[in-house]
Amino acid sequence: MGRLEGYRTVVTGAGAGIGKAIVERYLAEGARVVGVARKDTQLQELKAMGALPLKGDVTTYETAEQAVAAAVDAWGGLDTYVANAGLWDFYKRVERQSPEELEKAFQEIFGVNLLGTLYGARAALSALRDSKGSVIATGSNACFLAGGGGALYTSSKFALRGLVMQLAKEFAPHVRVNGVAPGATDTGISGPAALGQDTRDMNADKDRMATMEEYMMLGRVSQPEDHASLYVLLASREESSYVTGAMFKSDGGLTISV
């Protein structure tokens, strides 16, 4: 019996990178999906390794009560929701952006990094109360320090960190607020499209990943992989039950030796 086995979960992000990567894991664990992804290509093989898809975008609410609808709807209830989508700006200076610029990549990447998590945690809360669920976000190394990205990334991940405690506050005692942060991933990250970075992909520039790999303490860039069994624990009643508010780092100790 795998550690999951039977939970119904939600995981946004889901067609790629860490997303995909948890999804897989979460299957594999016994856990029942809803992957929630943008691309038509993405929902065949999110359907494909047995996940539930879902095509929608995470800066609108409907997507969320949709995500959370088809896991009810599907199983009869949910006991995660895993709030993974994310954007990242490539360490854009804000020197070298127009105020127009400035003003629509920041609606864009905290539509996604903040307020798709919010709207999830509040489109969930129901459903969680009702199992005793969860909550998981995908923060950053750059939930803690500067350098992770650039102004806009940064802040947005600084204040994820903030929402989680917050909603761990507010949703407690019977919801668990919880977050993973991983550094140094190897995995194809967009920016928004007001930079002209939504085609872009992060591991794409292989010059960047091997700087990447040179502060690495444990040598290595990681895989999405690596990340993907903090998601199973804090999901886990029986592995994390008395956790909460907690942002969990998985950065290879990025965060301790720059």
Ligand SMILES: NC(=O)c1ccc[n+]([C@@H]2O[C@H](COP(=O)([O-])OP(=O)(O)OC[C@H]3O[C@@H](n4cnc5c(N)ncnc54)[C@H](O)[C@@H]3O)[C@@H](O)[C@H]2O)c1
Contents of the next structure:
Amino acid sequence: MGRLEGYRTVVTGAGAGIGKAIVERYLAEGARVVGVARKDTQLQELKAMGALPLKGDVTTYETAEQAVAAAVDAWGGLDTYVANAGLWDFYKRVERQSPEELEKAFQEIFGVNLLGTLYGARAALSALRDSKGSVIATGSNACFLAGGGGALYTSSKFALRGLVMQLAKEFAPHVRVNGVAPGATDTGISGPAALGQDTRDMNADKDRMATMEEYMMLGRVSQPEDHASLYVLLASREESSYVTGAMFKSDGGLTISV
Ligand SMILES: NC(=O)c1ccc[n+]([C@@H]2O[C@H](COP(=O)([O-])OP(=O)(O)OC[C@H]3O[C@@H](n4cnc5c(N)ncnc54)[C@H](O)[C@@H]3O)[C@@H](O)[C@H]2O)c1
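Please move on to the form predicted in complex with the ligand, as the form predicted alone is already shown.
Up next: the whole complex, starting with the chain shown before.
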């Protein structure tokens, strides 16, 4: 018997990286998953894995509504909404962005990392109240310290941590809201089109990955699967029944020392 047997879930950013690892693990634990992704190839893969694929852009409320409706229509409710889709900024310094780029990149990064989570939580609230379910957001080491990205990424993830705490307060007592904060992870995360980073993949830069490894107390950059157990724990009513408003670090010790 899986740890999430019968759980009805939504995972955004499900087509690659950490989101795909969450989907695989949730399915293995007996959950049913609506996987939100943007690319057709990713949607086909999600279907082949046994998830219910949904094409969407998390910066629109419509996508959040459709994802919740897909779970409710297919399985009669929703137990867990995982807001995981994210954009990075490749450490882009403020002074190297024109004011116009700053504005557009702000909208893209905050649109995905923060507003996407807020939309998901808002759209899922009623169904989660019915099931006494939970929201899980993907944070970052950048929720806690400077230097995990540039100003836009770092401020978006600090804001996300505040959002998790505030929503936990507002949605209590029936809906728990938590986050997982991964450290450097071997994925092809990209950045905003406004900075020409939408076709970049972080892990394509092997030198960057080698540098990241040097900061990891545990001696390696993580794989997406390293974080998946925490998403199971936080989804499970039995295993984390008294946890809300928490942002669980899964960062190999990255944020415990300067
Ligand atoms: N990779 C790391 O080192 C790292 C470290 C800390 C936190 N994170 C966080 O992990 C989460 C997942 O990132 P990842 O590293 O697995 O990268 P990834 O690029 O593999 O996954 C992110 C997914 O989000 C999707 N996405 C982006 N914008 C979207 C939009 N507007 N609508 C719908 N989907 C959209 C992408 O298509 C992609 O599939 C992000 O929130 C990221 O900030 C990653």
